[in-house]
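A lone chain, given as structure tokens: the form predicted on its own.
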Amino acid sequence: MRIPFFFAIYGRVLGLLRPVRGLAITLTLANLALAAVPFLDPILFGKAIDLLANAAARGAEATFHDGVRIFGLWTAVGVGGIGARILVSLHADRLAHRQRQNVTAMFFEHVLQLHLAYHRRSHSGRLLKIMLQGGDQLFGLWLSMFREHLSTLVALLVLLPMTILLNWRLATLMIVLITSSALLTGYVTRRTLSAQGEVQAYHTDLAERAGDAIGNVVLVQSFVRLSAEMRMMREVIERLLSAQFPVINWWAVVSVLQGAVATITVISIFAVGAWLNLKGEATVGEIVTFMGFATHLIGRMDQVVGFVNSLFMDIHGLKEFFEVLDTPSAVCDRPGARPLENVRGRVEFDHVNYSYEPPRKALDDVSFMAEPGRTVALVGETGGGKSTAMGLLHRQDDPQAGAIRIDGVDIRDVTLDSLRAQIGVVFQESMLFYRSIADNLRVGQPDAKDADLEAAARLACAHDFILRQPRGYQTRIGERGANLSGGERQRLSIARVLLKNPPILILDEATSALDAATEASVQQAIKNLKQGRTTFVIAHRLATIRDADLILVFQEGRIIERGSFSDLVRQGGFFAQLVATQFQNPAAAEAGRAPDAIAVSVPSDNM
């Protein structure tokens, strides 16, 4: 990894300031003033010394007149510097704090929009670490830039070369020494950049392992994994330290050498200045001026080394931050997309093809029609394409060929939010926030009244157990609903969709976690809810799809059979084998060894 990458990342850090560029420009101008003040001070001091040294020859009146002028200018420079410092002190912190929160929110929003396949590949602990660490690193860089680094850059790149106008001999000596220090820092940076990348990878590994263990603490405890998890954690820590210490050693060398360069610079300027003074080529004031320059620039170089060191330590974390931001969302609104409104619920799959990894197709020329109030089951082995079809319906991704339409409108031509607002999903795995029961129910209907919550909970057979909670509907239910049983979590998920009241439903194993008595009640609630709506029901037990208007049998992404439950059983094909497996061997079916099924509302007369 080379130095241009180093500056490219820093350029992106500055690019994030575009929304506040007015304030950033103001602070930049203030930093120009702050950079000039430390250079003007030694110059005016040197002028004052030369004025006093020549006072006897020039006379008291001329000396006083020039002294007032120098003193007035010096006072103006000091007051201007104070004003610039006040401006930077007041607003640099505010800008950095505000932008850290804005960028963190932007990162958070972007991550939530990324394709589900990305989230399946990425650990949530890693993404959380990148977001929080990246925000802190950006804050530190913005703050230090406006407080120190910008004025340092101006001092080194603009004002330092201008010292040649004062005394080119002393200026050349100082430039050579300062440049040598900068080259040393650049050498160490290039030498250790890749090693720091390895260190950052270990930090990410630590975050993933810690998040994995904490998120599965029940598994850790029940399988007595504490010692094993700690052993693996310590191994990663040891590898991290083994990679980090050589990097630290290099920067320790830089620190020592910077001190040596500082000492050499001061001694050299004094020695060369004295020699030039003896030859009449430098005044005492010029020597004092350049000694002031040297002292100031040595401090600036210490700041540069500190800045490079901090950016160096953060560079790979920032690289991860920008890589996530650069990850495109697989699905986004087309230009001119319009809201999907007044939905009746007519759903059509028209020769749909989709592949996760070509050439194998997850869906191969799938076509069917779904009208409100009709139910069709999609049955097949795991990986047959059933869940993929449902994912495409609410645009987890888009088909690579063919089209999906709602009420005759291609779903790619409508806004993503309006599409998903028309679809309610009860997932096989209940997904709940670490919030109150009421907040979880209001996920799809934020403005729902308490009476609406209770009505939906009653329909889902959830009201009674909610009232048994310590604070009723205001009870916080733990991470992923950990304080509730599986059946209770599933009933909350059903109540959530009932409250949303969408025209299109997808029920993914919606009753799988319920006991027989509760399932009967919920099935009745779902039956009432389906009236006038297109309903997709994903069910493991084939008994739950007996009343489906049409059953589509999927195999390797294709529909190989279609018909009613009784028709398919009489045909004696693949579906009949599935039914025989479950109903002739209930134990095997209940153990989950039988293929799953999906029910979908589709009119039989359109097949």
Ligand SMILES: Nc1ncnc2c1ncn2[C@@H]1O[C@H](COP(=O)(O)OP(=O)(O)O)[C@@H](O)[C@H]1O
Contents of the next structure:
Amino acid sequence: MRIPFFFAIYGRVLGLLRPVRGLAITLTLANLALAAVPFLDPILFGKAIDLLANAAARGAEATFHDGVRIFGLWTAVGVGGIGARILVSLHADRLAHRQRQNVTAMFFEHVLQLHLAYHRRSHSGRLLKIMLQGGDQLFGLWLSMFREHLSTLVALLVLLPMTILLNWRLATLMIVLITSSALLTGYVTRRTLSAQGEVQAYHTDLAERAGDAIGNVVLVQSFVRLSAEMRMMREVIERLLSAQFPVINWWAVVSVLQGAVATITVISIFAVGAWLNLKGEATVGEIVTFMGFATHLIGRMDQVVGFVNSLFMDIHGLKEFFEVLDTPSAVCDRPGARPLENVRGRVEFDHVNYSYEPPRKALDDVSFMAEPGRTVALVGETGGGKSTAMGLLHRQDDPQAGAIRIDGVDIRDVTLDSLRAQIGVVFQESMLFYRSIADNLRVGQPDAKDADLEAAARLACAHDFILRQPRGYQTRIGERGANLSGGERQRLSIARVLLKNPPILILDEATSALDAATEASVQQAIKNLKQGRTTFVIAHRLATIRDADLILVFQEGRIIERGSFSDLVRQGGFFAQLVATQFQNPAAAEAGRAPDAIAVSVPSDNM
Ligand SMILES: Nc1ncnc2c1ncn2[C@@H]1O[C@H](COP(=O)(O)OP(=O)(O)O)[C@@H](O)[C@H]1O
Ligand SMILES: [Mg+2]
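Alongside the form predicted on its own that was just displayed, please also present the structure of the form predicted together with this ligand.
Complete assembly follows, chain above in first position.
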């Protein structure tokens, strides 16, 4: 890892200030003024001393005249400095605070738009840590930059070389000493950068593990995993510390040497200055001026080292932060995309091909048509491509070949938001927010009235159990619905979709996780939900899809059979076999399913 990487990251940190560049530029100018003050002070001080030293030779009137000029300048510098200081202390903090919140919000929005495949790969604990830590680090960098580092930079890069004009011998001495301490800092930074990267990786690992364990606390407790989880945590901590300590040692060396350089600089300027004075090559005023410079610049160098050190400690965290920001979002609107409106609900898959990781195909030439208001069932073994097909319908991603159309319009030609507004999904895992029941239901329609909520809850067979909760609709749901049963959670997600009221519906194994009795109670809710909507049902229990208008049998990404339940049974193919095994197997058939099996063998056409 090299030094340019450092500047690249720092450049991006500054680039995030673009939205507030007016204020940033004002603060920069104020910092320039602040940088100049500590240089002008010793110069004027040195001039005053020389003036007094030569007073006898030059006469009272000339001395008085010059004295007024110096004093006037000095006052102006002081007042200007105070003004700049007021500006900086009032606005640097505000800018840093505001931009931290803005950038955190931007990161949050970006992360929520990222491809679902990305979210499946990376842990939420990790993203959360990167977001919060990145916000903190950016805040610290901006604040310290506008409070001190900008003026330090100016002091070192511009004003330090300008001291050559005052007395080139003393200036050269000072520049050599200060440059050597800067080189030392640079050297240590380079030496320890990759070790610090390792430390950062352990920090992220720690956040990931903690998030994972806390998220699965039920598992941890029931499998008595507490000590094992703690042991794993301690191992990471041990590794983190053993990577961190050598880095800290190096920086301790820097700090000690820095102190030594400071002392050497002050002493040698005094000694060389005295020697030059004896030879008549430096005045007493110049020595005083350079002593002032030296003590000031040494303080600044300490700041620079502190800053490089903190940027160095943060740099890998910031790199992670920017990496997430640089990850392209999932699908986005085409230029000129129009909203999808007044949908009747005719869905067409036209030779759709899709692959997560080529060349392995998740969908291979899938074509079918779903008529408005009808029910299409997708069945077949796990991994057959059913969820993938439905994911493409609400544009989790776009197919590599072929097209998906709603009412004849290619879904890539409409805006993403309007497309997703037309589609309701009930997943196997009912995802619920850590908010009240009412808030969770309003996810589908933020401005729904209480009466609408209740009507939807009644249709979803959820109203009664909601009223049994301690605070009714205002009861807060535990994280991911922890204080509700599976059937209750699922009825809430059905009510949520009922409120959204989309013409197209996807039920992706909506009842697979429920036991037979609970499923029966949810089935009524689903029946109410399906009313008048084009519905796609993915189900493993074939009894639940007996009345589908069209059944598609998926295998390894292809549709191998299609037709109504009775047609497929009559064909005697893969599906018929599936039906036979399911209804013969008492475990799969479960209580109350046996009559279905009998009905299957006597195909009826009333579907
Ligand atoms: N995010 C993903 N990344 C890579 N491969 C995936 C991903 N999701 C699913 N797959 C693969 O795609 C195939 C189809 O999966 P899926 O559509 O979930 O099947 P089904 O819903 O029929 O069980 C499977 O082989 C699965 O492993
Ligand atoms: Mg699936």
